[in-house]
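Okay, so here's just one chain, in structure tokens, the form predicted alone.
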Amino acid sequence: MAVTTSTLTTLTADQVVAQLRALRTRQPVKYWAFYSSQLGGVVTDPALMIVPFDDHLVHRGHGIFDTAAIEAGKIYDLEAHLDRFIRSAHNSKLKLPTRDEMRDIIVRTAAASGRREGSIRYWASAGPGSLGLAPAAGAEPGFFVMIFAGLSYPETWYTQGLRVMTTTYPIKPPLYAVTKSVNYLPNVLMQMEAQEHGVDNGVFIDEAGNVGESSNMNVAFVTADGTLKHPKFDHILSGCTSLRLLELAAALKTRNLLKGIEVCAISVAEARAAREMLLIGSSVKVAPIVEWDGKPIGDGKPGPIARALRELLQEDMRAARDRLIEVPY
């Protein structure tokens, strides 16, 4: 076959700067400020917001994540999302800066962003220096954070509620999925095939025929008597929100809305026959999923208990004190 070649430029540091800004002009971002151990500093150009393509993290996928939100110009329960941060770093053989070192760079790179309301992100990596499979020899572990707008979803999702699918792809081993890496592969492979289907998102069966959670979020059901039941989190990733939000549904009881609360296992069976089926995530919060595999769940509306811990949560990371940090613009 006929081979075509053409000039390649070898491109100048002011050129490649200037290519990076004309990328984000044709794809513009709302990313606000990125914090970069291996900078040393903060940017708040998008176009500068980048990692070596032979960070381990890149090409082997060795690195971990986590998120969190800023609220009226306060981050929510991030002492939370940090012990999380460092469980996967521990699972993932990574070092990290201490919890104070990380606490202060989170802060400072969210006063430096301006932004109010929005979300931040944070990753750890082995560093770069290689393309081999173990580390490179004397590579410095990298830490980053991210300011950004967040993942933002259809209000539709919350008035009319959201179908989902069984995911045919398997559900990741449970180091794996407890670990929060950057290795979603399988999530992203869950969302495509969902999208490619017309319905919203997907949700993992573990090998016992047990609900396991969805791409990036946890699910959660009520069942017909009133208990809202949670799968457990030995094999699924321990999501912060769904932990926040067994403790504030006690509340509910107290109301009569509940009969009870439970993480256990939940089989399919039982799952399809609860009255509600709840999306969960630090992102979505809690959105009402009324259909799956086409058919309805309970009435295939939006119920009263998606509602109820929604407004809980948000007015959580509003009001609760002990797990807001007020951001030092």
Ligand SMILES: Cc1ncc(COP(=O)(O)O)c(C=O)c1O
Given for the second form:
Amino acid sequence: MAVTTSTLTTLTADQVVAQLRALRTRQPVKYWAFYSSQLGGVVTDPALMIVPFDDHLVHRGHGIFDTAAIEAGKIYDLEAHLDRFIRSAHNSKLKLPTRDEMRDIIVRTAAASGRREGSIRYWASAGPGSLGLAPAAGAEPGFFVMIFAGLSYPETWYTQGLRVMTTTYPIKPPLYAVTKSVNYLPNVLMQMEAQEHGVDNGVFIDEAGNVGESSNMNVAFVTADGTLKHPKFDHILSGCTSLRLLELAAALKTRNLLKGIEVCAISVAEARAAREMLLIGSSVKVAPIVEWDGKPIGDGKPGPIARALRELLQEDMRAARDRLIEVPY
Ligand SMILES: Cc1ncc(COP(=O)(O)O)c(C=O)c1O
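Moving from the form predicted alone to the form predicted together with the ligand:
After this comes the whole thing, all chains and molecules, with the earlier chain placed first.
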């Protein structure tokens, strides 16, 4: 077997930092502040936003995360995201700081970023100390918070709608689908598959032939008779955006735009016959899906309920005082 003759450098600490900075220069990122319980504070240099390789979050996927939004200097619906994070930690047997400590760290990391618009993603890890499976003896659980630019989508998604395909990848079993762990391999593969097919995203279908969710977003439908239908949350992620929209949508019933609102099993056949198909999530908000597996949804154009729900959500993000936390910049 041929053995390479080039030598491997053993790096000094200064060289490591220089290499980390060079990496970020080659590929700039919009990460503005990062809190790490392991570092014991916040860093604003993206080169220093690091986690030890032997943290079980990295090499075993034993970690969880969640993402909330900062809009106009306020954090929206953080309590709902913390509820889900705490449920995910419970399902994953991960230890967390107290809810008050987490909220405080998140708010203060947001302040350290100085940014009035962006995303907050936070993680809990099992901690470093071994390359085994169960956490190492004495492993210190980690808590991390990143303030970053967030995921953005083309404006045409809202003005013209987007196209999706049924993924060939199997949906996660319910326990893993309701837990927001860092195991997003099926979600990643679904999105890459969609890109390879020249469409915008994929949709998971469950074993019973009912609609599940998309890669990092929920889906919902407006049926021909004007009912807003959302899949049950027992085998998909409980989207904070969907849960809030299901409440806000009551206003559309009052305005006679919707006849009813249901959370129920939705067969693929029923879904394909819908008037509108919606993509819903913290990053995308509400976007109309106009084509699924090459066939139009409704008349193949963005519909009024997608627009009305997006407006209701935008208004809620601006004005729902009980759901907004002012960032103390
Ligand atoms: C798999 C999956 N489904 C749905 C959602 C939508 O959830 P949310 O509205 O809380 O962003 C997300 C995003 O967190 C997700 O990753």
